[in-house]
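Coming up is one lone chain in structure tokens, specifically the form predicted alone.
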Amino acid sequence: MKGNGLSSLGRRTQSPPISWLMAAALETPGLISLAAGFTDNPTLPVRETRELLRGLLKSNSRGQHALQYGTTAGDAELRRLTAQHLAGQDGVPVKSRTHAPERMMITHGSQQLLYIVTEVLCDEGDIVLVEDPTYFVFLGILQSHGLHGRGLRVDRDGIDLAHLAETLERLKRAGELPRLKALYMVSHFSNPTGITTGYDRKAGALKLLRKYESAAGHPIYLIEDAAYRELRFAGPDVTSALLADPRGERVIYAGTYSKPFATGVRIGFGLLPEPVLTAALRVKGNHDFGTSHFLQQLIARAMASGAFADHLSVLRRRYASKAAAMGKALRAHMPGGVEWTEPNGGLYYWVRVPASVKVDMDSALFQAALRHKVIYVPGNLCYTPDRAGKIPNHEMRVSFGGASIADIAKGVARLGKALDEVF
């Protein structure tokens, strides 16, 4: 019998590398994971959630409402509170057109939003521009849909606008611009690099995309993944790209309550322009016809009561101390020639070793790290296979999110020993 009966998507889709890394951390006694982007376990809001649920289930009518189906778009009160929260972050009126709750969809984590948006925008063979490097799980979405990611250079302020202009012009000359559907960026404390894209870069990128729309023959959207925005512990906040799109036509904003409240809740959200919103709601209806109504009620009560804001203050202090602990450990244990980016938020450090040292899963360094019982995310996983030029193999992402402060120090020390072995 020929074939296995799977669709082209089913045959293409590969297991995410993070699945192996997470399993290794759980199955290997004594192994310290600096790989998975877990949040801080001791600060998960158990007490607050218990109180919120007690209030939610206090009366039969309230409990029955929470335990019933909701709508595909999401709970109206949670959408209103989320829109209000975003408007406050961006310094715009609550009733601003760009931040209207009517433009919002609640999802099972921001990951579902990214998947659905990709599904409604792209056909097999289409092109999506990404940061170089970028969030490797999103690269998995592109790969499974048969899409091509084209990398854009980044610096300390985000996407290099000159390189974006060059890339757009190159696509136009090659006749490929009609296949370009979107530019995807992780805008705040990026996964994996920890950098934040400045507002001027966002506005400049949107302006360039619109310049080439007539040649493309269709809108080119900017997808702003702001999953880590609330986890800022130093420096000022940077406003979203929504402000550069006052008519609400081209920016797709993805956010989440998983990182800033509780990862197990898996509630995300998006602000989408038409016709993307209508198409996304139709697809979501086929996925699940609505995110867990009960969990939405929990988050809505956390927002309305102030529990979310209070918890966020605790998290920011905690991550500031954990980031400082990792920075101290890196300075103490990394051999000469190793460099890293100091983040102002999020969960990650981006570490660069000399180019002569390889970091991939088959490398001598990764195997040495396993022997020393520590793992990291090899940076080569964060580059699109369609990248022009050789994929860098001397960078790694290390996370201070899930490990304790003691384990951060131990893990970085072990990583330093592994590096000493292969230098």
Contents of the next structure:
2 protein chains.
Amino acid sequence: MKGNGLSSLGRRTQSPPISWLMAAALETPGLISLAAGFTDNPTLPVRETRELLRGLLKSNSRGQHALQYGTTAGDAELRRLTAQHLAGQDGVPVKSRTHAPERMMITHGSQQLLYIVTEVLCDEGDIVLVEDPTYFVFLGILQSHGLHGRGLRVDRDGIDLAHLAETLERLKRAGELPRLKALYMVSHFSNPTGITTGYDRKAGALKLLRKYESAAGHPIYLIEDAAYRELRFAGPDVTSALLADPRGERVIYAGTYSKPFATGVRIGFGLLPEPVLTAALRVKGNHDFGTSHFLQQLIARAMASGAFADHLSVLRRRYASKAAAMGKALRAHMPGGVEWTEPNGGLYYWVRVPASVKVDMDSALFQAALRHKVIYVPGNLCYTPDRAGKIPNHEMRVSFGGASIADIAKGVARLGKALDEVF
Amino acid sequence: MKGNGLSSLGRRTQSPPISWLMAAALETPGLISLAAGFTDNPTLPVRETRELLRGLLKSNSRGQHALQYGTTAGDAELRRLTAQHLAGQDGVPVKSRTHAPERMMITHGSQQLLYIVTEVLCDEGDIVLVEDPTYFVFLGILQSHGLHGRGLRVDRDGIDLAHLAETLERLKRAGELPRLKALYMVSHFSNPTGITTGYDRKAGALKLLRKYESAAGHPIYLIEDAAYRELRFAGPDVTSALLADPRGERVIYAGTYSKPFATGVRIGFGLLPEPVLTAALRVKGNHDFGTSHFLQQLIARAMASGAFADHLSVLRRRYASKAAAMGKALRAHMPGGVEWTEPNGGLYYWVRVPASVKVDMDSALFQAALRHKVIYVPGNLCYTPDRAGKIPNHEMRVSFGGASIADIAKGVARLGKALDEVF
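So the form predicted alone is up there; where is the form predicted together with a further copy of the same chain?
Okay, now the whole complex, with that chain kicking things off.
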């Protein structure tokens, strides 16, 4: 037999690099992982979950309701509470059309929303604009589906609009605009850079995309992935791109309760314009009928009771001190020529080493780091190749999410030693 | 603009008929739904879940572990316990290669496993053999991906092997075998017919598929969907097709804890051969990283503590009496010429009306049933068109899962009245 019977997607899909990194962390005794996007263990809401579930399960009728199937779109009360939370963040009235619970669907983590949105928007060969660098699991979804990511330059305020305009113009001239379906951005305390995109940049990007739609022949959507928005410990919140799309036609907003509540409870959500919403709900029905009703009830109770808000303020203080610990360790242990910026939220520092040093998994630095029992996410994994096929290979994502404060200090010190060896 | 920007999958995917049926059930006061595949509400394990979670969450370290991310394949302990359970059902040693936990992945319901398996096996235009009739949500997955289902005749012992042989031969002659990827069957107390496929039929089907592989140019997989296996209240258990595939090369076995424990807790599992497993795990990582670790811990504790086994014996008694109540009601209220068989498990009766009566949603019978405030699943939804493009339209799936015993009697009586009106 010549074939293995797999589909082109089945044959094409690559092993996610993070699997290897996570497995390495679990299997190497004493290894400190600054790689995984795990959240802080000690602040996981064990007591809160226990109490919320005791309340949920003490009544038979409430308990039975929670343990039965729900609907494909998700629990109406959770959607209402989530829409209300988001309206509050964005400073708009609860009844705003853009923030209506009817436009929302609940998913098994926001990752599932990104997956389904990609499925309903993109055919093999289509193009999605992404930040350079961007969330590498989203790049994995693109790779799996045979899609092309095109990288956009970012600065400290987000996407470089001049580069976006130039890219759109180039796509137009090359006749590739009909293949362009969306622009994907991680808007708040980005994975991997920690950068937050300014509201003007989002509005500007949306305006530029609109301008090229007639040449594309179809809408070009802006996917705002706000997975880290709630994990803000400094600076003001930045309102969502939903405000720049008052008729609710172009912005797909993805959010999650995984990071701000519990990563083991996989509840994410999205606000979607038509016809994306209808198509996404149909596909979601085929995926799994709908998100675990039981987990949705837990989160709805966390929202309604105030436990979520209380927990969030604990988390913010915690991540502020973990970020500070990492900043201090970086200042103490990084050799000269290494640069980074202090994040205002999220879980990550993005660390740039001199151009003479490579960071990929096969690099001398990564191998030295492994010998010193510390790992990071090599920055090259977060890039799409540029037009010359090149990928920057001089940055690291280091996370203060999962490691303890002691391990953050120790891990960064080890990374410093590894860098010293290859400098 | 000429397009809406959706992918071919996004444009193609139809609204699942069950969504309409579920919505109708929720929105029509007094309607009795014999349509939905809901499980029995009063036996949902509220007390058991409360106690299991109290145990899980009383320790901070256990609780934190449960509330953190797990791995993509799923919790090692849950996979071990599930493999052990399945080995016990199949009467093979726990260490059997076919039943190894390393071959298993945990998913958000077995529906998600079916979805991912379809993604990694099938390209648009490919063919999957299905029972006629079959599980209509699986037909929805095929429709969404632009795949062709080919129906196989079934009798009371499952797939008609002569018809399978004839179908394979016809595909070979037509040069279509290279497009055939799998045979999908609902093996135990089938959705929708209630039929259980005999082990010899499964082994025979596997042998036939093997015979045509060289002409196909690749493996042809047997997907055994055993979602209802645990809900057996009469007759012996039938061992899985895994036993007919001792080297673990061709059978994909899908199981679930949703039906036998709680539908609101979406935990399913699959045992997969290589290279399907590796591809499926990569795709699962892109879907959602992995299944909710918290829900997995709940089920692992239910398995380890014996709560699952205890609950199962409660469920079996309960469904036995609900099935008996439905049988009694059918005998009392169905007009002459209506036929059905008593199921030994699962949630469904499959009821055949005379050829002069149609059952589809637009039929006089369905409209009469709606007026009498009862709904069923029209049998036509469970068929792929035959070679002449025809679909049988004279059967109904009626479920005793969700409705109370009183409502089962009342619902069937209403259905009898509707039938009387159109006879």
